[in-house]
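Presented below, as structure tokens, is a lone chain in the form predicted on its own.
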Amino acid sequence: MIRRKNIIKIAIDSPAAAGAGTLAKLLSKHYNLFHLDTGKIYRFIAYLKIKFPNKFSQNFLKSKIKSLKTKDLASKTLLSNNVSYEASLISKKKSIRKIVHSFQLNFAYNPPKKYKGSCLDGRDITYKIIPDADFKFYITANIKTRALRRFKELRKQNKKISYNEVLKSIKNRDKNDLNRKISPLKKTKDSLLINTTNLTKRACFLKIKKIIDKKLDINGNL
């Protein structure tokens, strides 16, 4: 795999709506990074087996994860509570992670030329797809709090569903997430712990950006 030298590199780790999305989307515009939603893929995949549940196999899958666009990650489809649901017990799966995991490793360490660098988030960036990552987060809210966020976000795509429906996704969505047997969801002693309860997405934006900035030159190299 080929590796560039002296990117800058963003490893951040979350349970599911508690905004390391919406941040990973400000830190890589904000420092010119490449952006990868490593969750959207599970749910890019759980998505083609609900869609395609005939079609489904190994060669099925590696065909379409090869000719993966980020922007087949944007599709506010895969937001869906059944598409969420399916991606966690999908990524359990180490068939499925083993195909992932080098899709990841790409972007990772070999993104596009015009940025500078790399940012990750997901739930095993920090200890399996970027354990040298040279800047590592971990991004948490109370569970109302982000079931309430992820509510807001759906009901604005108008999906018919209430709060106490979300709420119980997310308890199971963390269930499977924190104590599966393959890259559990879980924060490593050299990650700084982001709570997002009580932050709005700015204050949380410059709150990690200051810490990043201090060890970056003023053109805003390592």
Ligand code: C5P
The other form holds:
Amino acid sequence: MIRRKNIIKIAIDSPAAAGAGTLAKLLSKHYNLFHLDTGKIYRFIAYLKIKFPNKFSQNFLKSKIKSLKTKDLASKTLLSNNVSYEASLISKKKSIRKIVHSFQLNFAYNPPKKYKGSCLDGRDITYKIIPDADFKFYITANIKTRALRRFKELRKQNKKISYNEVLKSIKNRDKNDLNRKISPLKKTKDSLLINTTNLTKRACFLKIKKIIDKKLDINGNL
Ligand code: C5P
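Mind giving me the form predicted together with the named molecule, seeing as the form predicted on its own was just shown?
To see the whole picture, the full complex is given below, headed by that same chain.
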């Protein structure tokens, strides 16, 4: 695998709906980094499993991942509650994580030339995918706040779901993600903990920007 030298690498881990995706997007735009929301890949696989239950095999998956375009990951279908839950189930499987792993490495270490680096968010980014990241963050928020944020997001998309259903689903996913044997969600010692419960998106972005800017020169390089 090609590894570009002197690029900025940001790794973010977080439980569901803590605001990591939004933050990663804002940071990527500001620092001109290539952004990958790795949860979307697991969601895409979960979607394939639901849509093509009879075709779902290693080879089928490998070919789908190989031809995967970033626009495939932008589909709103991937945000539904059943896709979310299925994603937290299939992501426990070693064979699936292996396929996703190499795909992620390429994004992290060899982002397209027009970008100054990469920013990935997920569950195992800080210790498995980019252990040598220049900046590592663990983003969290209390569970009720996370559920409310996801509930509002789904409501905006006209999804018929109650707050309590969303809360239950997030609790189940947390349980799966934190307790699985392979690549569980955890905060590494070298990650900075950011609790977004009482922070607006902007306040959270500015807090992290301040931390990053301290390590960059006036040209925005490491
Ligand atoms: O981040 P998001 O909620 O979209 O992730 C969906 C699911 O994909 C998570 O609940 C988790 O089980 C799985 N996931 C993972 N490892 C990652 C990113 C997501 O296991 N790096």
